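First comes one chain, alone, set out as structure tokens in the form predicted alone.
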Amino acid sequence: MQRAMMDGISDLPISVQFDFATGIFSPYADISERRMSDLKEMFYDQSVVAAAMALDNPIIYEIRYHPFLTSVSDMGLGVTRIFPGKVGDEYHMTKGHFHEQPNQPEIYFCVRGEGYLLLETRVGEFEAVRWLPGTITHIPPQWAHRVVNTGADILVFVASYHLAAGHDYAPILAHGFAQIVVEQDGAPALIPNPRRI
């Protein structure tokens, strides 16, 4: 028995087909660019940013998207791909947010490159979890997440989650993380977040 898609709905099993070489997936419903002037006020050294604006405002991260949408429930599949790459001492990384809605969690699959997720609660509880190929994280309700690309090639990872989660960037965009990774003698470090000092 067939049912019919309707406003984007399909009770029946769908499949999108991933490329481990590439990072990539199809088909994708949306794909969305983060370049510089999106990220500027999330890296500390605001003289490096004006820099790189001025010149070519460089992407720093790409998300594809695809939401899976029954008739009883919601899901969503995001696919972030993040440039190598450093502003100033500081590495390449996602915008970071909490969800809207306080009981949504969220699984991240790092799938090539190495980085880290960091996570932080409301309350300030922090944690930067080490990610390699291979590595799956639950992301508990209330915690806000990030992450960084610390490597020379791509990072990629894999985002299942509620659509009606919501993204809550504000806090973030106010404070940041209570931490920063930065290159420190040819390594990355954690260091506290100068924008909190």
Second form
Amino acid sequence: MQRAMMDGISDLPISVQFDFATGIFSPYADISERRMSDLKEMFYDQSVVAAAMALDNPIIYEIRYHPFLTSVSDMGLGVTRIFPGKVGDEYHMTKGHFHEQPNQPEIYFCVRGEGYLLLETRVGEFEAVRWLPGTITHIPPQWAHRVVNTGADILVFVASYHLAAGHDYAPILAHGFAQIVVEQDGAPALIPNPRRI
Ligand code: M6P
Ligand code: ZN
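Beyond the form predicted alone, can we have the form predicted in complex with 6-O-phosphono-alpha-D-mannopyranose (M6P)?
Following is the full complex, with the preceding chain placed first.
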């Protein structure tokens, strides 16, 4: 079948509408919830993770997706809402991933809330970018990316990427990022990842 005849492909401009009050856009093609059980290896306090999974396995964040497929391109839009909260003293965060394809970047745009974008290369260069509403970060190829919500509100960010980029979670599952973000004396602090010490 020709690509132009496949489902959902259009070579015409398409718009969706984002609601700043809720952090939800519509229409969207798909929604994905990430619960504690989906992130169980990611948080360092495994006893808190086990207790939360046994209790109500809470949603940590949710992502609404829309693919913009044309006959020659595959731009993806993702809007993620990270709910406020902590696992022990570690703030809610996304799993984080590298892109499978080595030449694929991404744009992340923080529209609501506050926190950090953690970035790390496969050879261990690390950056933590303070994130506030309006911060837009270009994530270069080969930098893993994770967003941490350190505020009392939801953190909402918009992501734009090529679907062909793919997600590689394995290195993050294996050893996380160089630093984690925890509450210390009532404020967010970046500390070395205990799994790497
Ligand atoms: C953004 C994009 C998606 C990603 C999502 C959640 O919307 O980067 O590709 O899936 O954030 O991040 P993660 O996959 O790390 O849980
Ligand atoms: Zn990505």
